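Read the single chain below, which is given as structure tokens and is the form predicted alone.
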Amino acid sequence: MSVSSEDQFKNIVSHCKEYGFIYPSSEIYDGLSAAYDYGPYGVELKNNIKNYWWQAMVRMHDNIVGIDAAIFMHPKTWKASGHVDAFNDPLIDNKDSKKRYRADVMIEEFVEKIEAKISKEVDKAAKRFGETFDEAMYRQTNPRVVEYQTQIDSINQRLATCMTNGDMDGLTTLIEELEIADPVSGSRNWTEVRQFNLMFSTQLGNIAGEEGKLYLRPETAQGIFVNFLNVQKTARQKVPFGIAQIGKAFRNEIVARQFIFRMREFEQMEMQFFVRPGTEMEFYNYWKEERMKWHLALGTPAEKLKFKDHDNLAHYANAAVDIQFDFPFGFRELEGIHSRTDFDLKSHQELSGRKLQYFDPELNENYIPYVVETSIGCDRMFLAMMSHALVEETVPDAEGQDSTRTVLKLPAALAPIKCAILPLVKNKEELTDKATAVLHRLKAHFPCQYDEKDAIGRRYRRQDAIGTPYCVTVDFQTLEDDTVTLRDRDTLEQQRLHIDEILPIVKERTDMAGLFG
């Protein structure tokens, strides 16, 4: 069943709430903007995503170890990292609607509209010319497409230059020249673009003023950098090696939106890989490919993922690329791979007065390592999984209301519940006792759920909607020969198996080890 991107996104949001994945935070007080709570199934899925990342990063690599650094750090940390002076977003206000927007995002969205025009031209040409259509040649030679692409390249270049130079006047001029209108009011009555620092600040104990000022960390990476030598020495690591961390970060986003895609409190999964200076591009390319393989191993279609090089490099980077996912609102950043040079360690060394160098026994010299970073938003990964997995499909040989079903086709290893135990009817004590015994037999090995309410077909649909890959039905034949029916979520096939066969089969098919080949 085909639905618009907007409707698909609305379906995801409502499904998440209805089935206990994500709730609006503080909902009884009318909620808090851009804050969400993960429900019973949401927390299981999120933990599984984190576990998959941790296993891929830490357990599958002998030279990567993990830490869990404090959220609060010494204020000088953020001075050294550049966040105090440079962690800003360019914001612009519309005088008529009183709405505030990120200037760079508005320009990027304007470019996306031009890209959509190119795609429309290409699609029309593909239908016209059929199998003989050469898309690459068409993009290079069609006058209208070439004109669109030239316009895109010009805008992107100007945007990158303005962002690199912190040129707020240039961004204001670009918005005016492109005649970008407020999406709410249609007004072009804008203020000047200005910078806004994104860090949340608080006070340390009863110390008032600047001396007692603390920040909620805007990223988890700095906790890794300040612990570089601690970890290297205690874990006895040699360069190249990595330090991984999963943790909360906080950014005072003015324009937080698109559900859990952009929030003020979010969770990051980051790994900093320390390498010899001069070898960073080798490892940058290695981690680009490794991280893409990690996403593809989940069964995500290749066309839903793409690399996008940064037009505007951060102050610490000499190379940066995003892995973008095709969300219902378009391709957006899911993960970043950055070559951070030696900026962070060098800055902390200078401000702290402590040497943050590594002695390389092979070269017989000390140096500050360069760093290659992989950083993925756990919440964005959650949204990507929901976006791809939530489908409505026709059920073969079914009629009426049963002819369609909403199913969450998550990878079995990530599913919140691996197996549901369902007695055929609930008012037969011998059936419910047997089903309960099966539940107790399985639940120590993987997450299970017992459900006896409603007709069996409705219970199947409920398990489909939360992504449960297997359902075990205990019926009257079970009482005679200890066999049960094992139903597969995706194929809808039902197998008659002995109770003893359920544990090894479900365990093998839902084991995370299967994702690693």
Given for the second form:
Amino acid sequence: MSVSSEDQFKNIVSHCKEYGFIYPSSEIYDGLSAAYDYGPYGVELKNNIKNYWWQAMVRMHDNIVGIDAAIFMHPKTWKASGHVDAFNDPLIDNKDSKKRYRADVMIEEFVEKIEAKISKEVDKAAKRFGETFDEAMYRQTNPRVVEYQTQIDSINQRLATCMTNGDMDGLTTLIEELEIADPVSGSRNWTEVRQFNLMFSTQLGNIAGEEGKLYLRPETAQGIFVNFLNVQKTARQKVPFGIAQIGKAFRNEIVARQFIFRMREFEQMEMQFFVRPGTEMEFYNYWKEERMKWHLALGTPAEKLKFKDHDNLAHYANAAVDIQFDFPFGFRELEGIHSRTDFDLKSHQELSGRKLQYFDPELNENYIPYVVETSIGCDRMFLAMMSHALVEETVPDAEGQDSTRTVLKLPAALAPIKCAILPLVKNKEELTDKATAVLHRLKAHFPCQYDEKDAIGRRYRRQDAIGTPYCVTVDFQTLEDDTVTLRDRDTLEQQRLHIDEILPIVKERTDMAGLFG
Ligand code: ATP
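Got the form predicted alone; any chance of the form predicted together with ligand ATP too?
Whole complex next, starting from this chain.
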């Protein structure tokens, strides 16, 4: 992370706390590592993100329906899904610092350092050659860059092979050969790499021993698979159709960090799309594009998002791609789109002994559908929105303290509060009564906030900091002609409007329907 992105990340974390978006969990006990609580504005923003996803899936597609399955599932579910045997991360301990790491992540970070060296060389050369600089040619011909790139390719290749084959000894050897040191202590005194299962387990009250062992679901997808036939029949759906779900998932991550990017308890928004075998690539491509459109409709710049194909496919997938977002710590996975074949339904059919087949009336035959899934972390989406939206900017024509402002440029449809109602001064009853009357007119239609404390400029700044797109100010002229000012968060323009115009204007400009084109 460069210094400025490190600062930006720190700003996001402290802004989230200071303005009631996210607090460390159980803070009065010094917090619990990697667990966070969403505050009053955080919960509104998170609900809006979920709502945007839900509407895009369930409301905008006739052939997608939703469910809300239990977090606890029959333990055989996780045997069938492969999670009991294969939901592992490679764990390594440093014997001196006693710190734990994910071996694959350590190797990836090592590769990132070499990539940073390449970028440095490229930047230097770009400055030296100026306008005539041909970056692609330089990357192909500069001996130092070529050497770095060869090293990267070879490490990535070995990492992918080890991960695909579950070769823990191979990872140990790679870490030793690359002489990777513990970032905390600098020590290279490592244990062997071993597999670590990421599922949290718990025990049923009424059954002792292994029989009563339950898992907290590590993904919401399995609740969809086991309900496939229930939903298909009761919602009278025909293949191709989808089932959407939003809910908590739990993973005992070896290293949970980077704020809400990687937590042990988080929320997923997943959709499994059931298709005729052989048509899965068509739908895989459709959902890839559809999901990218969903992100772009929020106004996120295209260069902040990119597709990244998986180097090594999970045991169930025949194609997989991530949508990565440019977080302050670099491009990382925000969402996954996976073609999961018939792996899950077939395994559940085998282990449960129940037929999970679909009768296709057009083909006049039974088959187990193939599945294309889209899976996005709600918390990661929250962090992506925050990283993109939080900006410090200079205010034109302002002086001194007022010349800069911190503003959260969230898409209006996702903003926690849509409209703030502000009487110009607080000790004039006619003004505060009028402003309260405006609040009562608006608040049933969208989330509003009434604020009369402090000078008007400070109140505007407070609303900017929580991302409120519109502020209505009630002043002395309002008492004469029922007009108010409507201030736009982004342009800072103030428009004089009749009170009756506020509701339709703010409603239209903050309505989620606007995101669907
Ligand atoms: P990663 O490689 O970052 O661990 P993953 O590939 O294991 O992620 P998936 O199993 O594809 O993730 O889960 C789907 C989505 O759930 C991810 O794209 C991410 O947004 C979210 N997610 C996964 N693990 C976590 C976590 N520990 N904390 C927050 N969100 C998570």
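Superpose the two forms; the largest set of C-alphas matching within 1.5 Å is the rigid core. Numbering follows the first chain given and starts at 1. Only a predicted model underlies this, so the values are computations on that prediction, with no experimental measurement involved.
When the chain is split into two rigid parts to describe its motion between these two forms, residue 152 and residue 325 fall into separate parts. The two rigid parts differ in orientation between these two forms, with the smaller turned by 6° against the larger.
Core-aligned Cα shift between these two forms at residue 142: this is 3.1 Å.
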